[in-house]
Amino acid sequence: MPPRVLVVDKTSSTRDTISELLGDHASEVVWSTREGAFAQLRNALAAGLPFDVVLLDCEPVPTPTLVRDLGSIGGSARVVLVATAGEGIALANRCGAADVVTRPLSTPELVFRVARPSPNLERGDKRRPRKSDVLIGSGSWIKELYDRIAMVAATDVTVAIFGESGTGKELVARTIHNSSPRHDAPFVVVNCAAIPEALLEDELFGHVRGAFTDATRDREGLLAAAHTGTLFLDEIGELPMALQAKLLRVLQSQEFRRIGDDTDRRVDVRIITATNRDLDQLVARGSFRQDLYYRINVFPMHLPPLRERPEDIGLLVHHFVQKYRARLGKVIDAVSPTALARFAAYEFPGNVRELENKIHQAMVIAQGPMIEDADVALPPVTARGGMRVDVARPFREVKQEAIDQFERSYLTELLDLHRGNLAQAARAAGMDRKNLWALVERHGLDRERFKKP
């Protein structure tokens, strides 16, 4: 049966928005202020119609006591926070909320976090959200992604996630795991490209004492460590052919054998794979087993690169600013319009991972409460539209502006790399130190900003 939802917010119009977004996925949506919420919860419980979910607005910031009381007085209702993308998870963890939905609100996320029943979990499950369990985006792609996660999370079907590096494949895999009946069991990550081929078999399957010269004791592999949970095989396209056959056996029979052992062992594990390579081409070239490809590609999911969803850049920028400002000890709460335009115009070949890196870098450099254009180390030319040229202005003026932008970006990257050391920077750039100093002065860059302990 769809859940009954109590919306706790300052304005009643929020109830109308949430009711419209949830539609038939909620049996009833009721509104209350914080002051009246406890009476609403008690009355509903006394009438035998308790609320299943309390949607609590994060303005003002809720206390752990408030969240606990809303849940207990409501008969173990799940308290779900409504917050901005950047602050929600950290706040939910601090105050003990069951989950969080992010603004701007969308039907797929509301249904996924509020209305979709958790498989094999009794009502009132209080597991806290994890930082990895939030996917940030807007538009049709995020709706389709949430829909597919909702379809597959409750099952043990093998999932194959495809996408370029930095698009968030591990994030999706963790979300599937955290939303599944296995959420309390281990989530084990194996990067098939990062472990040398000679060690990968031992890492995955383990060994018995005496299997080789240095095997002085039995060792459990990562497959055994993931028992009852999820094994995430990142960069599956890099898995050597010999190990592909062994992985196929695990998928077919849930059995494996440690190196040097003479008996098989059973394992209860769900496998999720990810790759940035075209497995069809690898199969055609004979470097990836076709039978394994069929086994892992039962439920494929494709993540779009950031250049195909530039409308998400603003949300992601805000999220990363919130994520890093406490760590850096800086009071940065905004990005200037020109700086945001720089981020929006760049194509980010490294996708979300590169955007996060650039935001982190800009926050290190920024001196005020806002990230300015000069703090953003991005090239002036992008693959999406080339250099932005205003042909209504004089040629020399536009040319000089492009040169200035390039020089500022180059100098910022250079000084950051060499921690503000002008002599090292000049040598690396192949410039005379005095000329480099004059250029730094002309662009108003403070070398002290780049010096790191």
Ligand SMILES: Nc1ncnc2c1ncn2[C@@H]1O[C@H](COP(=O)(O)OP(=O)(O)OP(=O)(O)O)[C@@H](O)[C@H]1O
Contents of the next structure:
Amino acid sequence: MPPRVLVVDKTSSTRDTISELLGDHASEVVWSTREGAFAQLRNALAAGLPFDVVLLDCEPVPTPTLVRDLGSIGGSARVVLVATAGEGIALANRCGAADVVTRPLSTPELVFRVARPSPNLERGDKRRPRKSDVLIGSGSWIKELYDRIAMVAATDVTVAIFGESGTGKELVARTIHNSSPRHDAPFVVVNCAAIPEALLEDELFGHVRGAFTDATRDREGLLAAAHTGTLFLDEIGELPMALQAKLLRVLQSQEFRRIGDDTDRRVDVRIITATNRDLDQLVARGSFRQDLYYRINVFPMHLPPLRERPEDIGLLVHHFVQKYRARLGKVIDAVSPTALARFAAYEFPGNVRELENKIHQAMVIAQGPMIEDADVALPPVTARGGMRVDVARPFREVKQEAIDQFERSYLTELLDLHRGNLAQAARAAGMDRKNLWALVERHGLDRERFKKP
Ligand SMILES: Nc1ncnc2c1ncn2[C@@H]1O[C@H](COP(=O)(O)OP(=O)(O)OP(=O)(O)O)[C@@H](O)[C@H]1O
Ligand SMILES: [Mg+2]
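Return the form predicted in complex with the ligand of this protein as a structure block, the form predicted alone having already been given.
Now the full complex is given, and it begins with the chain already shown.
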């Protein structure tokens, strides 16, 4: 199949020339300005018809970053420069382009440089996120989350993800990486809590031969392994003080030093951190550097615990049933209403990870085509006071009603107790203030009503 070509130039007339010269050697030639190119590339990828070649005009001289991004954002395209005679290959090398064509343009040169089959057309497919790795949720929080991911993915800004254990911090970090121009480069995970302090520096920064007794040769650290990609520092709150200083340097100047080395090295990495700890508290206690905290907290993202978004449970149950169905080779496709009711009623202190494990367990146990009540290892619902429900009506509807009723009573009592003071109420309820506020709004409760002298 002849390639699909995107011509990126200030004016559209170049497209017409190239289209005419290439003729049948291109299956489509589309024009875009530099400003519009990313949207074009993304849309084409989303439509399943990615561009194979980007022909980029050299005026003004493109930066390596621009060339890299144009080549990666729409899957994987060869970026070929369109230069005026005399510039040529040196320029292409300087900005990292695959090739160059020179003006005046001719059919043979264009066919040779643009339409020949590219040896690495599969490159972009390797790291496409699997379907089971998609972030699931309903309502406004997931929409807001996706908006924020889209906003930050296009940049190199440092992201800090906060949330209880199992709320999806790593999945969010991966999603950011996969939607960023770095998606073809490595995504490297370092769990600061899992690696002993004495080894962590070596793991992260590497060493030179002779740096210590066992150092028989040079070793690149994980930071270097993440070059041009993303480094995900999980449990950042556990990073030892000495390494906090080194990380700060990386964030400030993209420089670091291997153990035992006498020169600095530079890296180009995007850093994403995550923690379930309260970093403010760690700073106050003196175990986390304030200057580092400011540096990593440029773009914070807070993931709410599952108990604050019970409306997601049904979707997640379905999602994980699909995920493990394939893995276990079982033809389970549904969850019985009573089993589902037990999922809906449970608090999930271990959040989405716990829910996923419970579904996995239940599917291993289940014999029939459906997860039954007996397959589920959760506390029975009736043991908690057994609410009367109308089983003649659809489960979804009845459940939503019960949840609404419960939320409304809870919020009324809570706001009454704290005289409408949201901050105080949120603290007492163990909820994020924003989530509480959203819930109060959703139920249309008037805070003024609770303010008493
Ligand atoms: N919104 C979601 N949609 C789909 N799957 C999710 C979602 N949130 C979490 N998961 C899944 O739940 C599991 C736990 O998520 P993840 O490892 O990202 O959590 P975490 O916050 O990093 O947890 P921990 O603090 O325990 O490391 C993963 O298998 C992940 O794919
Ligand atoms: Mg994690």
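Superpose the two forms; the largest set of C-alphas matching within 1.5 Å is the rigid core. Residue numbers count along the first chain shown, from 1. Predicted model only: the values in this text are computed from it and were never measured.
**Student:** How about H177 - superposed on the rigid core, does its CA move between these two forms by 2 Å or more?
**Tutor:** It does not reach a 2 Å shift.
**Student:** Core superposed first: is there a CA shift of 2 Å or greater at L303 between these two forms?
**Tutor:** Comparing the forms between these two forms, which are aligned on their rigid core, L303 does not shift its C-alpha by 2 Å or more.
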